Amino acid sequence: MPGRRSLLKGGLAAAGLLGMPGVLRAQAAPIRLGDLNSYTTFAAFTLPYRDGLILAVEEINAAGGILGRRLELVSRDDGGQPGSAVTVANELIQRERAVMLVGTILSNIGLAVADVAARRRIPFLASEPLTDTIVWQNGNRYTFRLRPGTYVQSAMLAEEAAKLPARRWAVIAPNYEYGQSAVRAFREQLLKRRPDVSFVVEQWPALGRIEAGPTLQAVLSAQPDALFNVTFGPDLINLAREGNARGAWRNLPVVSLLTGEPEWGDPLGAEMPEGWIVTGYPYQYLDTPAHNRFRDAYQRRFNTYPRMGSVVGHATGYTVAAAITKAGNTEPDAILAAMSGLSIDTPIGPITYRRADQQSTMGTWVGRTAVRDGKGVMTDFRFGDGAAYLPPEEEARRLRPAG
């Protein structure tokens, strides 16, 4: 097992941060990073995200900081509401003097903060929101996105879904920007591969308020051949359990976004439906030097295993460090220029922030659910590079607003 020194050296070399002063200059003010997320509303994902970000900040500071200055993390809860997120974002900019904003998980909140970033002319790294609107239709020069969005993940799922004999599809998705974006992308990608399919029933429960019994009954009544599920968190748990009780999953193939991520799948334990086609993060089975270093450091620091949010948080910290180092200062325009085309290594492989749409090429895994030792896991998985599923840069550039 590598020691802490080698871990830090490896992580910082990946971000291009070696060669900086080994001792932080006491007289230099810290660089303040403004982080906001739905920490109380969706703790299952956001707390591992924050821990991954904290780990990255600690590693960066232990290796000399950024431009000889300490990186200081200022985290705030956005309350799961766009209005609250706007208030918090403005406070981080004005009161806390943050040089960048990072974070958010809900797509509607990410879009609201992206608007703040554009108006206040400050860089914003949307770490977790999955709607592609944030980098395409509503994209602005101040906003970059880290995670693979609904287009990439839906394309990966559609590739597997097209292999099923199913022609009649049902949909269950939360009725807000993320759910709508995911369904649009999946429908488009599946129809490209299988023009013979149709979508015969759609259910759009409010986020966090699914009535699993009536929702599933409405789907089953339409006698679909397969289901595309976009629910997560408590909604996913309620839906999965309702289907288990009815025996629905024995005869209904399910393709499900995010369910293979441990933050969403772990609460189900042995109740995890088996055989679903999912995107996720099979951390237990990954064996690469970069991931092993990250996993070991994370477990030592937090006494638990990493989740997908942990990877995203860690990559967020190193993106910030690499961008400011490349910029040579903390001026917004310099950071924006440095972010365009920026490449870094992450625990799950190298990524690049594309110049055309400011979307990273981070990928994810697609596989099937199973239960092992009373716990839901991913099996038969493969990794999909985001660059292989994103639209070409020229096409993506046309999706963005002019100017």
The other form holds:
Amino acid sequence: MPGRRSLLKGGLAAAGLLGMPGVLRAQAAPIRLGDLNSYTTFAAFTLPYRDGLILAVEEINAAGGILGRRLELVSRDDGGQPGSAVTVANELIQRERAVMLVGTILSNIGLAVADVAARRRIPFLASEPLTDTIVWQNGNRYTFRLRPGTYVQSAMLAEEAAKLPARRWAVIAPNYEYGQSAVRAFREQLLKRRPDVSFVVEQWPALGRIEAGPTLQAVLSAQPDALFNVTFGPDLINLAREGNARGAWRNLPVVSLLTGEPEWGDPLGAEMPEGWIVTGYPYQYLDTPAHNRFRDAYQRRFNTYPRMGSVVGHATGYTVAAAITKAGNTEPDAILAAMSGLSIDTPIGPITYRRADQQSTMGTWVGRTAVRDGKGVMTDFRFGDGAAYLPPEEEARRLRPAG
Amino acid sequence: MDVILIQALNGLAASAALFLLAAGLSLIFGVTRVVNFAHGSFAMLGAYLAWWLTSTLAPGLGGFGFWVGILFAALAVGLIAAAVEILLLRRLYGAPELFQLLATFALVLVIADLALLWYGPEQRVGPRAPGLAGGVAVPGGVVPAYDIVLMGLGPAVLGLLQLLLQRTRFGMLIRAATENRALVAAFGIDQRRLFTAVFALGSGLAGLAGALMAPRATVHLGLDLSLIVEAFVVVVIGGLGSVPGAFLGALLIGQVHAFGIVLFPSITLVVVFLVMAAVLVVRPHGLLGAPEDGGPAPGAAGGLPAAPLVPPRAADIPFWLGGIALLAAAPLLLGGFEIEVLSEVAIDALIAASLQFLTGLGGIVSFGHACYVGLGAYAVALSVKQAGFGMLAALALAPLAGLAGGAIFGALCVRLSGVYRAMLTLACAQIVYAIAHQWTDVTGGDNGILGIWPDRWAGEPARYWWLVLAIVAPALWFLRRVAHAPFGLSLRALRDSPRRAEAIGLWLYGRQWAAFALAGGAAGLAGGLLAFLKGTVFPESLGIPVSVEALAMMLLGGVNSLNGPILGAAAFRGLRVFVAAETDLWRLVLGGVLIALCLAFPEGLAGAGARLTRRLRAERGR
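For comparison with the form predicted alone, kindly provide the form predicted in complex with the partner chain.
Let's see the whole complex now, leading with the same chain.
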């Protein structure tokens, strides 16, 4: 990445040296997009996002840029800590003169950057954080969110979970806001459909520090009918493997958030437990012109298949292009006005940024896990449109702070 | 009953890898006195190597190939560690105690990025041990067959290590050096070879612990930091330098994990620290540790106490005032972002100076300094958001919160010494972290407290910088003043010769307690300023990385110099921010630069500066 960035800078300097007339040069100055994400602490999950974003920026520039100007991506590691992310956001705004911020995956970093955006009055598209407070309880007019949050994803899973005969449920969730709000939403939605279910045991391992054996055993000892899992990353893999070694998954139906997304599920390979009900991204089996075009271009450019994050990164780039094009300039207020209610096409279908809560209607897939040729895949999947699962706009507006 | 049995077995399985990890760390500390932050990184390397070797060898060679892969991974880590010891650590044994910690912290950064470059970002799953993929039925459930092998492996390695330590010449030397390094040297034993061998052995054990995890857990880039803290906890519970102690500690922590999950499912992490704190309160040297020989104080080098501080000279006053005037004029030259970085550097300097007050003057090592910084930050955030305080009133509260924290935790910590005390400070910080994280109604949990911005008149980066300067400069002056006041002198006396100092009537615990409170207050003030600079407060402000960065800044600057914290903060923060703006590989670059600085200036930047000034003065005098 650094190589590419200095190359871009070099190109810019060369263009300046050609001695174009001042006015012309000002018009041709690129539009700078500030991107920050946990590229070192969560490399496995953020690098595909950045690749998707890079692909989008390259496509946009190949098609003539935005408002006749090139879009230039300035990408930074947020350091994995809210404190350092604030420093990086300030650098992108003040030193790099970014017209807009995008990115972040960790919920607390998303919230910290949203706060900086509100203070510095610069539009921020929180691409990947899953916490819903970023658009609801802590929402501000400068912050939009792209991915479907925990509420939407849990609601989709609860709909499927309600069809299981299970009445006694167990929960394993990472002990932070993402895990807690996912469990809250799932419980609420499931009880609405199935007043007869009860939650008999809850395990709250610290993020990244699960003691998989004892945790799973504590759940099994309560003899639940089914399990709702919210862990991901190394925790998920440890848990899945521990269950495999103990034969725990044979008789325990599992509903699991995000496990069908290639970035979380693929490392398990043949150890992916079969028959779990998951949200995810079955990239292999999607066959729409838009997605085929995206998948082929991504494969050509990066020599690997797209992950969920790649789709989000790609959609992030096109959101920015559409918003600035619609705004007609790069003034923050114009971009904000353009973002509100903005509709764009993504590789996985059209999305709209809702006016009431500035959340996009991007959806995701729900399906079951299976193993094919030693790899985990999703089968029996269906697409759930975010618009169908988000709370109505009026209700969402009330969740936001006044003003 | 069945639940108890099966959880006990689960705990035993977890203990095995913990024991190997902790035994290695304990041996290294016992002999070389190096607090090795990179121990977790070596374990992570072992895990990656094992993943790579076993997935390459096991398909062709079956069970033999698998176990050979595990063994080779451990051996390779041992060799890498030997190289690191010879090229880096060996050159630093003469430096002030604790300084090696900075070098090993730099190693953590370097190894993290090298692992990313070598193995890529994906999480890896090592192949299962051939023939041990399934489970064994026991009353109450199933235990993985591989776990049963691990349960046997722990005691087996303990037995081998005990044989090595008790029955061989090498083991005898290790035991002798653990007890009294100077004596071993006096007998003409080649310390260099002994240290290299012990470092390789200890790190090889870490590599083995990591390698044994590959077939059952995830191999990923976060292993280094998640393992190192646990390893330190086990070592301290068992007693530094004691291999059987490490075994007991690992047994205990394994069971604490297994049953903590059943009893307190939502505070699993902090339970471990509570147990450690409880053990240390009852047994200040761990379960099987011997009381330390007093040992040299943190600032001491080569067995000599730190040189006395140079008293302030009236001739220096214009120099300082000029410096402050220059800093105040910085907004004329620098942009908004650079000014904000300058504010952060100044705040960091106060954090490092408060830690230096404790460590350099008081001889008290703290691994939990973030506690006081975070208390100050939360005091500000809560008083602004819950009580509607203005900026200045909130800032006035910040040092009080830090002071209260220092007074409370200091009272617990003064009775301990050395690394035990450092680990107790860490435990205190982790407990406060857990409270901030779990008490969602008040602290907002990990969603933090948002929107803590300075009053309008101080909102511009330049104006906030002037406010920071107007607060930090007097605070630093005050700490400096105290260092030269009778209180500071008595702290230094108690650091260098506690017995003699007590004999003339100085009360060790009382003075050290006051030092804790004062350092806490200064750190709390810095935390308050940080909250307004960042605009948000999260539990991370109480986290281990903040404590480690404070240590790194202090050591980089020089633990024995009052100017050290300023230089260390400027160098560390400046590098951290501006390198990260240039490359994603900032950890590699920052770590590399830190290692170079360690080798070039083993007495810290300020020490090197003082040496230079002395030489210049001498030349001028000639």
